[in-house]
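Below you'll find only one chain, the form predicted on its own, shown as structure tokens.
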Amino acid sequence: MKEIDNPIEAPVDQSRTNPLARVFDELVRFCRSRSMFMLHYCTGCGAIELPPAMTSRFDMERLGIQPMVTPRQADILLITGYVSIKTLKRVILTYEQMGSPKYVIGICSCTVNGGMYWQSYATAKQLDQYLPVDLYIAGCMPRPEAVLEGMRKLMDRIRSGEADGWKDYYRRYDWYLGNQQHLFGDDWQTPADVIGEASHYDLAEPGTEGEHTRLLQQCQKPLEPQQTFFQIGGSLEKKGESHE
């Protein structure tokens, strides 16, 4: 007997009064769920199960998911194990460089509660305290079948409009930033203009700004171009200028 998939009912956006607009939204979500680029940030032993999940035996690409090497073009950020405090800075920086909509998957129990590194002073215990995590795949470590099942679950959530963790990051940015400052210090900053992006997507709400964003604005510095010096003979040149 052929199994019939249950239809996925998406929540109705009351602001979209045009029926054709709702049909278009459903089409966009369906296409988005079937074509995703994944950036895997291999922080722990869960990365061992990714090669068999992506190669010929389990063939993740048949689901429309394939690896990507840059955050600018990635839709999914895959965290594959425990996250140290130093690594978490790079993870947040990578996440904020990704274009929206974007999704985060935590693989292994270490991303849920620290796992076997719970008592380590250098490990971030709960990843969703610093980033919105759309899906956890628990286990130590989960097999490729579990990884693919998690991917299918994420696809269903994107199609139904439930995978909106990226919106939560904009709406409650001050709360996420407060947790980041508690861990990294009050002078913590990234080059991304998250508040500006929240306004761009019309997701700026009272939780977007607060005491922690005000603290960020006090210490935030604009990006400066990197200066490169060349030693040529006995002179030191900088961007075409010569300093004897």
The other form holds:
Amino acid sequence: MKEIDNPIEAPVDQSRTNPLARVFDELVRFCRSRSMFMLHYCTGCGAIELPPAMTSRFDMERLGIQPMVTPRQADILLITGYVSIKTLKRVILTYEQMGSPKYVIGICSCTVNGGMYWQSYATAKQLDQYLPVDLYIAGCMPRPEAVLEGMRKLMDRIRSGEADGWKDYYRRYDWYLGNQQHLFGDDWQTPADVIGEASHYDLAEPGTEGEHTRLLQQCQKPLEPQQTFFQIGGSLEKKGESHE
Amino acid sequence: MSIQTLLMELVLMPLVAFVVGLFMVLMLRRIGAKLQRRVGPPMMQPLYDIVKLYGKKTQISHGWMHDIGIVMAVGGYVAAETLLPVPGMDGIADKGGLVTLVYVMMIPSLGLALGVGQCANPNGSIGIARALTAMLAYDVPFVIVVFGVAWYFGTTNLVDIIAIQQAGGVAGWGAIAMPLLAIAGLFALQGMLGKQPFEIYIAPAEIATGPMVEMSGKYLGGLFVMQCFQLYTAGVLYVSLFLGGGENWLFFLIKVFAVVAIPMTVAFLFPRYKTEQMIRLMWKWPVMIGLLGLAFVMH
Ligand code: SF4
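For comparison with the form predicted on its own, produce the structure of the form predicted in complex with its partner chain.
Following is the full complex, with the preceding chain placed first.
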């Protein structure tokens, strides 16, 4: 549905001067597919299928997948189950801090269509309205075999260059932001400057900015660096005075 | 030695160190996998990781100190490699000597401290504070060991130390002559590589990988490269001091890999100590064993 509503044009092929550029791209894509650091944001019950997928029985490491602990280091964000609205805020913050190219995997039926939490007032039903999901692994909950199968699928898609959900987030940021504002209210903002990043990566398209980003700019409060005070020895005297 | 050979060795030695280091990282992960009854990563996994990290589109720098910190971390080890003799290549080892090498091996930690400091992430600051504390802990036995070996062979020149050991055959090895110092050296090695139970500054579950917490893309890639060098440097230094260096590449590599396998195997059997426990342990047992060994050596 998503694709039909907003057709995504193929990116303009920039002319590459280096004759080895293609070989190089191929190599990097291959390495990307064979080395994935994952940040498993254990949102729901599906998270329980990840430990067996990682440990001795199924051993994800033989596919080059290993857990990492901060979003900066991670390549794939695993959303393992229903996301409550409160959690979704954190998920989006986390996603925006990850370094591109980044991939989102929605595990569990709850991320696909709300699953058995369909009637809940507190969960986000469809994850791909708020984040560009590269791959869904359906099931309530999917077995580790299914998780690994999904990972292999993602590897294939990365190698062939199809898994570019992160570009979609920049290209259609207005739409994603609109859905986020619908849930969190008009004053929703994150520390990341997504529009600036989009123009940095040359991915700014008509869908990047729109009415929702304008609303964001109106309601945005400037982020200020946190003030820290150090107090040594009980008194905050100035150095010059105490010497006198 | 002509200037061309010297230049070629200066380039080749870090390169060899990097390739051997990649295999050491692979061995580390394979040993972990075997102990947990897993298959483990494929052969080229360390290389895939590094290429991927350098190929990331987003490269977040936190300022020029951050950049320089990583350069210092990798560069310190690159300099250390040229001071470590390998079979057929001495580099500038006979000009530098053991004392310079010990100094140079501290540069990466300091560079990392500068770089991580600018990231302004509390986890990173805690991590680097712990890393420097750990350095304080393992450097005491390490210096005792280095001093003992230099005293025994009567020189601080690594090339001479290796030549003396090789002249005496296996019986001339430092480990046979100074077993107590060799044991203390193993303790220091464990701390130097930051492996459990002394893995206090990476601690993923506690301080989110400490110094690496704000590193992404090529910065993390730089740290992965640094890890290769670190494993290699520690292994080769131990082999040069205690196991007679390398007669040829085959024996050399076997020895180095065997030495590095010890801390890695021990690592996966232990949990993590607290910082003060590590200092207490490091300043007690290895120092005591080392001083005892020193007393034997000096008599
Ligand atoms: S799909 Fe089932 S297992 Fe997964 S989060 Fe929803 S209820 Fe839990």
